[in-house]
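Let's start with one chain on its own, the form predicted alone, as structure tokens.
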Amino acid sequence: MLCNRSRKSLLPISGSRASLPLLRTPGNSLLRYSSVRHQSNRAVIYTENGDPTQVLRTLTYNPLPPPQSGTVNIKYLLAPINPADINVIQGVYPAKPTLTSLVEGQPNVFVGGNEGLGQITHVGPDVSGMSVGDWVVMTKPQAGTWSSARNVGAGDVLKLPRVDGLEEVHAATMTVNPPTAYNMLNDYVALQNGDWVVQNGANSAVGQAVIQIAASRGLKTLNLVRKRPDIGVLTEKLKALGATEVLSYDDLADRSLTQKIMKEWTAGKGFKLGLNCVSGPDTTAMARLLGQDAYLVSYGAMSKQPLSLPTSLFIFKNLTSAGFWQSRWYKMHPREDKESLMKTLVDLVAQRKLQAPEHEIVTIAAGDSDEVAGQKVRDIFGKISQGQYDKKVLLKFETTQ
């Protein structure tokens, strides 16, 4: 097969191109990437599950054709890297991406990324309520947001209201962490002004959203974090967001303190709602602070340990333990609910009650070859795995015109 060196494509092996890097597809065929490019789009891809620092590549592909009926073309402005994205690439997450065709005539690939902010560039026939220039976010899981431009179904995106204060970072991180926080605070217990909520992993992105959304409703929060040398700095940071109290997990071993929490802070009633993303012994200790008819809602297990709860909490306090997954919420709720949720969160941003997460934007330059860009992406994931980023990382793709 002959290849045109003036075009960038995903090329099969040929003897004349033996120096180019190889990528094995799910069907066990090999692909080769050209180092010459001038087409406009790029995506972070993989063809098999594994360590992101090993399996991720970047692929340049042609400009999108006009959208078909019921679809829109979008360009992605920003796309975050969330912990679940890494689990998806590793193949250990329940949500699975689908194989996608980016280059005609070449094997399909997986495109990374679940969350991101898109801007509509073209509107297909039979699409109403959307216009060129609108900002949209994804409601279909594993949408392949680590790319510069995609064609998507109009029913798989939601238009975001454009309000003062809504910046790209807000919008790009709007569909995972803030909705998780909002729904857990609303769907299980009828909380009233002054009620207490306790959570672990309070410095996580969801935890910080919980603090802010709870504060906007007049709720009080006890926020548990891992003990660290700079816990005073972290405490002040969380209190600046609206946290009522911040303690370490180790503090819960002090029975006099836990008695004070139960007796003085909650007037002997205990906490009505506990939010868990850690599990293990620290969550067992936290659960003892819950009051009568309380809910413990789990949305993660960062400790990678089982959730263990005393039977007495169920018998004598009528504890209910439930799990929450935002992807399931999107699947089970109609479009009207999703639109209402986005509007609520955008309104909180407009009211300065919900901040964008601390972040770092990493740009994949248009002038880089796919080989260089791919190595840059793998290096990002290497730094994430080593804990070198203490902020949310967002990808931004420059494109050629």
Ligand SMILES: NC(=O)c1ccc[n+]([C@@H]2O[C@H](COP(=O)([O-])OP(=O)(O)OC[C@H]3O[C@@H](n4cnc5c(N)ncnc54)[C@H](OP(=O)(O)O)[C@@H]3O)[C@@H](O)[C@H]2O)c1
Contents of the next structure:
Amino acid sequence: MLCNRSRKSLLPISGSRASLPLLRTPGNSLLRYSSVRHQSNRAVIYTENGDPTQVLRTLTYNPLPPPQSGTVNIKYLLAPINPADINVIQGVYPAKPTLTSLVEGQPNVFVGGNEGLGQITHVGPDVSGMSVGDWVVMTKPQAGTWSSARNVGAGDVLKLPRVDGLEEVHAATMTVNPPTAYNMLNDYVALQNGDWVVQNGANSAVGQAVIQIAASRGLKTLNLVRKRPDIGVLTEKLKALGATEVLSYDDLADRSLTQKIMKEWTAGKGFKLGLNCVSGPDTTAMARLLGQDAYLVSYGAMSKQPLSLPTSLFIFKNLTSAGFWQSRWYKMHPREDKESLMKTLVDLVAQRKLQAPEHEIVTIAAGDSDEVAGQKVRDIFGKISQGQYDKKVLLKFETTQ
Ligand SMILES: NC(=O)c1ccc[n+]([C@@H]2O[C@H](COP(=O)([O-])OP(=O)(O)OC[C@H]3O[C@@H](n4cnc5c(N)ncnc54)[C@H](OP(=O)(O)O)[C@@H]3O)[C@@H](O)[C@H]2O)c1
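I would like to compare: after the form predicted alone, may I see the structure of the form predicted together with the named molecule?
Full complex below, order starting with the chain above.
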């Protein structure tokens, strides 16, 4: 199919190169950005770690050559911006992207984005079970999903079953948050129908997946969120997803309420599983609701504060405090487990038990120059850092292909 493209689109972007703007990389090389409007591919890139509103650029690159053995070419349909992506760009996250060559003869760059939905456009030799048009998700971390098209190893992607109800947004957000929720509910405590789970950050994308997956298993959830003027609206929204109860962190200061929760809701047993998205003092208060032999599983630290737990919970209640990282799960599990997990989650979508997160799609227009597109991307990160989005933002690249 590559050879069907116009010859013009296969030419390097060299027409007006001498006049294109330059960016100095850490190695002091010069990276030249394209202002041309008839680009074929584009990626959100950076060459040094830092504040995303400062270091992110977009870079135009040529159509991909035909895939080599064992690889496929994909176009990304949608890719979310997750909180950890920001930490990766800042250079404070344990998983690092690798430097990538996008434009021949120019310095290598980091391409942003860990999660996303790809569609196969070309299948290389020695690849079985994958066809043009298939939807795939990444199993290799930091795949550089904020791009319009990439060549990837067939072993680094999983084909998603296409089922009724599975939309692009579901698929593009399928590999990080829903599996985190699913695994935390599965891997620590043997929960039975009617058991209670407590979680904080309950309105996060992970928290919403926890609510829905727990409800699908007949589990009850106490969902803790930050106090806000419209907490009634949020409560209704989370209850519509399947939340049993929703309270604010501040509510836990009311001793009569916490006693009622322990006595009446959990029949004096306390919660068997607590899921921690935020850490800080609010999590200490949540941990006091846990019962005998319970698990507190931490997966995020949105408050940026440390987690402090009373020693008595360990001595007298035999509390176990553990950490979960979905990236570690992917590393430790064979491909069959990953396929099985994706199938389980896709089945939940098909059964209308797992909704896509609330979202906003930001399109990077094909007609924008790299300068304009880069500014648009930096502005998105500025709004995210100021908390101006209360929904998941996904990037979509328009291309001229
Ligand atoms: N360990 C893993 O494998 C794994 C996997 C997926 C995600 N995560 C982590 O889980 C967290 C949530 O991810 P997500 O994609 O679900 O995020 P998200 O949808 O963007 O939601 C962010 C959540 O953090 C809360 N929050 C933000 N700042 C806060 C603060 N200062 N104090 C308390 N709460 C605050 C927000 O509450 P408000 O509405 O009140 O602002 C919201 O509930 C992130 O830390 C992410 O890195 C970890």
